[in-house]
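Here's a solo chain for you in structure tokens, the form predicted on its own.
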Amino acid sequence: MAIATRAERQTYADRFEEELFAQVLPFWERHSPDRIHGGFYNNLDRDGSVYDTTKHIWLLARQVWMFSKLYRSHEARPVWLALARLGMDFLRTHAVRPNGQVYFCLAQDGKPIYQQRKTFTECFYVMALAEYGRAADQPGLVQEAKSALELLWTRSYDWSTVGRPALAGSPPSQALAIPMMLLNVLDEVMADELKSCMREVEDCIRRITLHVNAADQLVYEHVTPEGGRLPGPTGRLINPGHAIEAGWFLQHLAQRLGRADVSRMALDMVRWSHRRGWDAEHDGLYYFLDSEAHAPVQLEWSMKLWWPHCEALYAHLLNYAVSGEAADWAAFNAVEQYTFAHFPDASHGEWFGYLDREGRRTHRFKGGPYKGCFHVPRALWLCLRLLKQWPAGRPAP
């Protein structure tokens, strides 16, 4: 297998830059701002028209984070900071309850519709608060985000505190989504002060490790609190996209902290999840799989979604930057070819989100309750940043 040439890397950098700044971001800049009530519309049809005025707060927070990050880390474009401010003002006015919980969705004018009994919306709100505070030079907001971490940490591991008690018939379990999300929040919010919360960082790494089974070369989505197998379909569930995303979260931490052991585990998580999750017949990554080849109970298991491919795009490129191994470059190429052949919309910009197993589009909208201005621009920006940092040899991530 061949390794990457300088010309190939430049071709990819040009492609990602064009896609991000000419096709993806302009779609959200044009169609999502609500100039009357504030915030963003996230339910956008193929052409950007609003088909539902419900505002999903975890997506609004992600969009604030995205524009703040680009403003601070790519280029200080006033339009990006203005958009981030539009979203942040709406969030601070309407989204946060007195007890610190954040509504899952609001009406167009900010009236609450639904409160989710999880903590993921709070995670993205805290990330948005910290990144916007840094971009807007408002250190008080950054400090507010740091202060919210303690409450978020406690509630994330005990959902009875947010109205979701553990019932007697449900075996004790741990979901991969929680420690991987908290690790990312810690990394984003604490930034240069990360070493001040190493106890929490190490706890996240420990909990993620419980999901990684070297004997099976699999990353299980749910395990017991001790890392054992759970019975039934829950214990056999594999979510390739989640495992791949958790892998690059870990790799970022491994490189920052100089942890070779964590780096090796992160490399394996991405590689194993891609190998098991790739559809050998039709290409693309499955959404869910059963580790013992039973029929997954999730009816959408065989669909190909935008976000696992976005995560894999960056994770494989990062793997190659760390390892220099041709197999990682080949995996990146395979994901890039499938992704750009199926998801981008050359007519209206942005990407479609949902395909059937054979790669046929099942939904035409660009934004919905679970798809917003986040996975696509984040992946393109991360890949572009890594490629631009690449010297004559391999980069230091």
Given for the second form:
2 protein chains.
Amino acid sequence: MAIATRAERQTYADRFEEELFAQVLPFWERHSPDRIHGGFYNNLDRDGSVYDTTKHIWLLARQVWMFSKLYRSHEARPVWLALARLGMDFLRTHAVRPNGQVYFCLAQDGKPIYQQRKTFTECFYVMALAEYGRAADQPGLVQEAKSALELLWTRSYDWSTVGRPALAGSPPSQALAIPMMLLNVLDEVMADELKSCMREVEDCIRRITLHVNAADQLVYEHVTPEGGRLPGPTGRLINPGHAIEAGWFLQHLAQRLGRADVSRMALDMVRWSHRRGWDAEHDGLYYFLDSEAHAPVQLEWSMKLWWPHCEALYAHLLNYAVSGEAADWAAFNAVEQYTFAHFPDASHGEWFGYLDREGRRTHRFKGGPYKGCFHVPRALWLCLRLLKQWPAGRPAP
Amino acid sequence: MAIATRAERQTYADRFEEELFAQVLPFWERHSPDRIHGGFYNNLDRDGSVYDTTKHIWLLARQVWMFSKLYRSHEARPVWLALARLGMDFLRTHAVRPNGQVYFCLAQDGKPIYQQRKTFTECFYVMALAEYGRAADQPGLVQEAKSALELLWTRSYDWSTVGRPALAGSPPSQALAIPMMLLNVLDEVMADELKSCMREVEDCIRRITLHVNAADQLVYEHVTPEGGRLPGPTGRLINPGHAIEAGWFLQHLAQRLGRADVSRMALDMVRWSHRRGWDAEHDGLYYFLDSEAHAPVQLEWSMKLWWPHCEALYAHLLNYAVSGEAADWAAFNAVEQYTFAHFPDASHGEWFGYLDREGRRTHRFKGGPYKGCFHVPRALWLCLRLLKQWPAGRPAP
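Could you output the structure for the form predicted together with a further copy of the same chain, given that the previous block was the form predicted on its own?
Let's see the whole complex now, leading with the same chain.
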């Protein structure tokens, strides 16, 4: 396995830059804005036409976050800030309830359709609020996002029944999704002031660590509140893309806080999840696996989805930047090859989202209830940023 | 296309009898009973071993119904009644709450894990109660089942928000699942006294009819309470197996009540759903389709599941017994060939449940949270009963 040369890194940077700015972002800039009711359409067919006018708030909030982030971190293009404002105005007018809850989806005119019990919608909204507030230079919005954190914290652990089984037969459990989401929210919302909430950060790290099983070299999606194994398929569930995403969340934090222990664990989470999650026969990352090689009960377990590949693309590159080990570079290359061979759509921009195990497209849409302007541009932007600011002293500089 | 000969029908009857009594039922008789805590295990691996001790009440109730039905309608084998009792005792001890609600799943010792808002669990329990009460000659249980019907009726339409959108942006809608389920419950529970609740029966027929669109020759899964089209993917959703199952439910009713109009509609529901639902390239019935050829948002849309094929097997045979038309016989033959080539497991009995679009097995388990001792034995038993009691005057008697 080779070590990356500067020329190789430049080749990747050029490819990601072209893909992000000529193929992916234009798709959303062109097709998603709703100039009549405000906000964005997120259910977009292959060619960008709207096949469902329902507005899913996870995706609207993530799109506001993405354009705000690009405006602040890449280039202050007025069109990006204007798009972020179009989304944020719609969210604030229609999606937020007086009690702080945020609707899961709205009709195109903003009338509410559905309210989820889970708090992920609120998490994405608060991240959008903070990033937009900074981009638009509205510190009041950033303050509002910070104030929302406390409520979010309580509510997130409330619905997951951590330590408090709702019914007598249900063993106490915790899901990786929650501490990992909250860590990302803390990191994004608190930004430079992260050190002021280290108690919460340490709690997230502690909870995530419970899912990381060194003996099995696996990251379990659900464990007991003490980190023990849960019975049945729930306890055996592996979600490689999720564990890989949690890995780079933690690595960011480890680098910022100078925590070598967390950095080592984050490297392992990505490597183990790739090793177990990669399909040796047909390539690509499985969506779900069972740790004891049963077939997971999820019908879609063997499908290859765009987002685990987006997460893996960045996570392996980051691993390599941190470790300098050839195996991390090789994993990045394998993911990059599979991803660019299967997901992009040169004809209409953005990426396809769903393949069967053999890599054939099963769905033609570019945006759906869980796919929007988020995973693809975030991964390409993160990779690009890392390749351009390659850490000094790292291999083959 | 050929018309069925008596010899062909006998060949099928022999195959179904062998499959039902030598392969399918022994699997459940052998592997599902929990002699320690009572009830059945339903999460059984390929070889019958228990991979999850959670007991899913849909499936426990359906298994009680199935063994009670076979005891009453096929042969009074004491072992079948004893199995039905093992299940029913467990359900009555652990699954039923004082307010009449029934838990969705329990731990192996009967402790509750989860309560669904939907009423399907209650529907399957009430059907089991009536059938077991008749098999065990306990008229009190049958009466209890009849008394539960009224509450079930109100609650079923309550959660579906028919005519009463919970939130302003959600258009009023109704799901085919509910009137179709309630019609089946009425038919099973009231049995010979069905005529005493014709108001409810007619209401079910009326509601099902709203989903049947003659202009499009399609059965829509979700419509407005007036039978209009709903916007978006929800309004375009086609579930061929579901529509085919509703077709034979209605055909049974049409034959019992002598309703030629309902019989004609039921024939069409099965034929249209087969025509639209059959995969011309790889054979088999799709799980979900979009009426305008978008990819359905359901990730598993192109998979081939055992249960739509079970429903289609019986529905086409019933269509042919009613109509005598060669096309119905041809459809039955096509489904039978695909089904027997893909789902049975000669090594361990019962059928596999899940295939990808190309017909490759994706899951090895025989029982899961939604697959138990129900669709396979019900379809084989219904086909066998029809083939043995072939209506006089029907083609090639």
